[in-house]
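To begin, one chain is listed below as structure tokens, in the form predicted alone.
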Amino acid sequence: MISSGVVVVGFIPLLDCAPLVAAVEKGFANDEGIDLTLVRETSWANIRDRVVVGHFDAAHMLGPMTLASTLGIGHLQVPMVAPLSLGLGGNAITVSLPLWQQMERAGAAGGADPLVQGNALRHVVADRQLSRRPPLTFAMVYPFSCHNYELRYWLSAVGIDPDRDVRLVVLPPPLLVDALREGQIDGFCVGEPWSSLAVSVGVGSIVTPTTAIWHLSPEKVLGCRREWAGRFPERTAALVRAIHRAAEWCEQPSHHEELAHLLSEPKYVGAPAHILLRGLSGSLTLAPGSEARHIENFYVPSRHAATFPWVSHALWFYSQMVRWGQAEFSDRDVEAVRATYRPDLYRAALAPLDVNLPHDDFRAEASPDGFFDGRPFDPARLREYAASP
């Protein structure tokens, strides 16, 4: 294999990092001629800044943010390209003990259904409101990611305005479980394995997993700036290929013990490896004392086309942006968002593989399979979704 050269991606110790980690410890990214560096960070925004400056060729990214940048939103206008997708899944939103008590009292199930869930946080924010008390504060890993989108679109859905009946704040993932063990907070929609800590140290309960609000729900990308995929497209593709073949490999139940304990080291995520494969697994510990229960598609890194970077996906995305005042619909930002997300890239580097490709960039998210409230998303009727409250 010809040498691609060295590649500098960095990533967030969460769960949904492990196809870089298997790119690298398992030998795939080494089999496609890359000499592959993963740094860790601490916070999306040290992420964002060094894609920027250069600092990283690539990252792991909220696929949000590569939009905001290519869009200009929040920060400098960087153009980015996201050639492929690194999973689907794997975040929760989780509440703090006391929280959880007043939703139990209010009608909130053992489960993870949203809907009851999210009926019985809208009667303790009313309770709240009438006995003038403050709201109640969630916080999100940043604000152009999947995880305000998906807090926002589930509170909306069940008659919660995330503008005026609670606080929406930012935190890094790994402060998350501190902020709310002190009281900081009152919840939080994060990655794995931040939500299972909280429950085993006994400070939180999960509430629903986000793909129970959207099934297979999109989550990070791997991001670099289109400059440099231009400038590298031999290093590009052979990126893709390594990472989506780790991803294959992240998948198969026989490895979830090994990956474990891969992730589980200092560099990489640092949580413990009994904790981490309770995402990996799907088997997830919903309340401090309560038996695992199974979570269908929790964390998908392979199977249902998971790697596919779909267009679709960052439309969405753009229209939770307009949604919530980030952005206004413009027909030249459609036609930036398309841009960003690259199913061309990947459909090319994975040619020479003996892989079934997706046909079209657009996938269905229609009810049963797509949102738990059964609203149909229409990439084609796209400002009017946007617009709709």
Second form
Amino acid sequence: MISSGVVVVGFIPLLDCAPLVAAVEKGFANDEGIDLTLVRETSWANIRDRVVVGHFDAAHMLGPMTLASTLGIGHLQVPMVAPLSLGLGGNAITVSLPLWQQMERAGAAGGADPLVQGNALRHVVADRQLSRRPPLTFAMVYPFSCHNYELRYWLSAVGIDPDRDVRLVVLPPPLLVDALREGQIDGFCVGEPWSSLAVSVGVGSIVTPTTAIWHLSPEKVLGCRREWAGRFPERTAALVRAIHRAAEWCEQPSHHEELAHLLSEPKYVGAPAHILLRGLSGSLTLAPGSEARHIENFYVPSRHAATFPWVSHALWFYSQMVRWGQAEFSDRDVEAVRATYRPDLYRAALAPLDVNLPHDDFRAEASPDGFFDGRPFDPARLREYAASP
Amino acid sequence: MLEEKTSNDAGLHILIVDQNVMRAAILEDGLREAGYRRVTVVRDMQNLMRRIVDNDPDVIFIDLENPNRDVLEQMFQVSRSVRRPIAMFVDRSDTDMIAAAVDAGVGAYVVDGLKKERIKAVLDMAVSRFNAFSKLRDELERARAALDERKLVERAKGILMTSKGMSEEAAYALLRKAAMNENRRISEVAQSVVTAARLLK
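What would you give as the form predicted in complex with the partner chain, now that the form predicted alone is on the page?
Let us now look at the entire complex, which starts with that chain.
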């Protein structure tokens, strides 16, 4: 194989960096002639800036981050592309034990669906408002993140205004468990292993995986500057192929144990392997001391076309940016958003592998595969969807 | 001309968010020497928002090792209590400035509307001081490594002296000869001796 050269990719220590780690450790990158170097980062802002200035050729990015950069929201405008998705799901909403006890008294139950849990939370929120206590505080990891939008979607669908009835703050994942223990926050929405860690140290209870809010919901992508992908088309394609094949390897249950050990190394995620294994296998312990429960499709690295960069996913993120006041709807922005997710690059890269690929770039989200409240998302009716409260 | 500029900029409010005490001090000193009088250092992340509101800064610097960078950015987005929206450079032509800052390991946020020429001097100062700190840290690192090596050689000498009944000079000469013969560093040979002694214990 002719070498395509060194590719430097930044990542945040979270479970879903798994395909990147497997691409290096299991030789998929080498097979594609890439000398893949992974660099662990401490903040999403660093990831963004180091991609922008060219320290990183590509990075493990929050899907909505690539759109924010392309649109120039909150930062310098630098067109990004996402030629590959880094899997589906993997997130959960977790609350402190005191809040969980209050929610249980209001009807919540371990493993119940998001509607039941949300209604219970609404009662707790209303009680606090009646007794004039300060609003509950929920943390997420970045303003342009699936976590932010999933949390807001769930809250508002059950009648809680995420901007008025609760406080939403950003906290980096490594600080979440301590903040929950010390009562600085009452809950959070984050990727694994942080919810399982909170449960294992006895400070939190998992309310719901976010895949129960949006079945097969998207998460991270491989993001890079459009300019870089244009300058190095073969390198981009080789990278997409390597990570796609690595994701297939990660999907196999027989590999989960080995993968959990790889990820547990300090240079990667640095969390205990048995905790990482919970998210990988979808066998989650929802509350301290309770039995593990199998969550179907909790984290999907490869099945269900999980690596395909659906343009409809990008459009849903954009609809939420508009819904929550981060962006104003414009047709020009819609075009820029559509041009960021790149199924064409994905298809071209995977053509030599002879795998089944989705024919469409868009996917309507409707029950039973869509959102828990049954509200359909039709990318063809984006403006109406973004405008509805 | 120069004086006028200095007096004009001396009033800039600069906030430094850095958990590394030494680096923060190096930057603070540099800024004060350059005539900036209103410099505040924040280490306590808990009350970050409060401190930002109280200090009402024109420029904020944060070290890139700090995971609280994302917290800071969110504050700028949502807060109405901060005087003006604060943004990192949002002009295409600022890429070089950002690159220099990111290379040095410092993130910079600037109150919207501040003239670019005014920012540049402050940012250049932050970049050079962060670079100076990195150099200093590398030197300290090397000094510590050298000290560790010396301790290792001392231990290896001690082991040889007890086990072979040698003098200190003879023990050192033996280590040095082995190092020369095997084309290795003396500290590497010392490490082998220490490891071997532990295994044979």
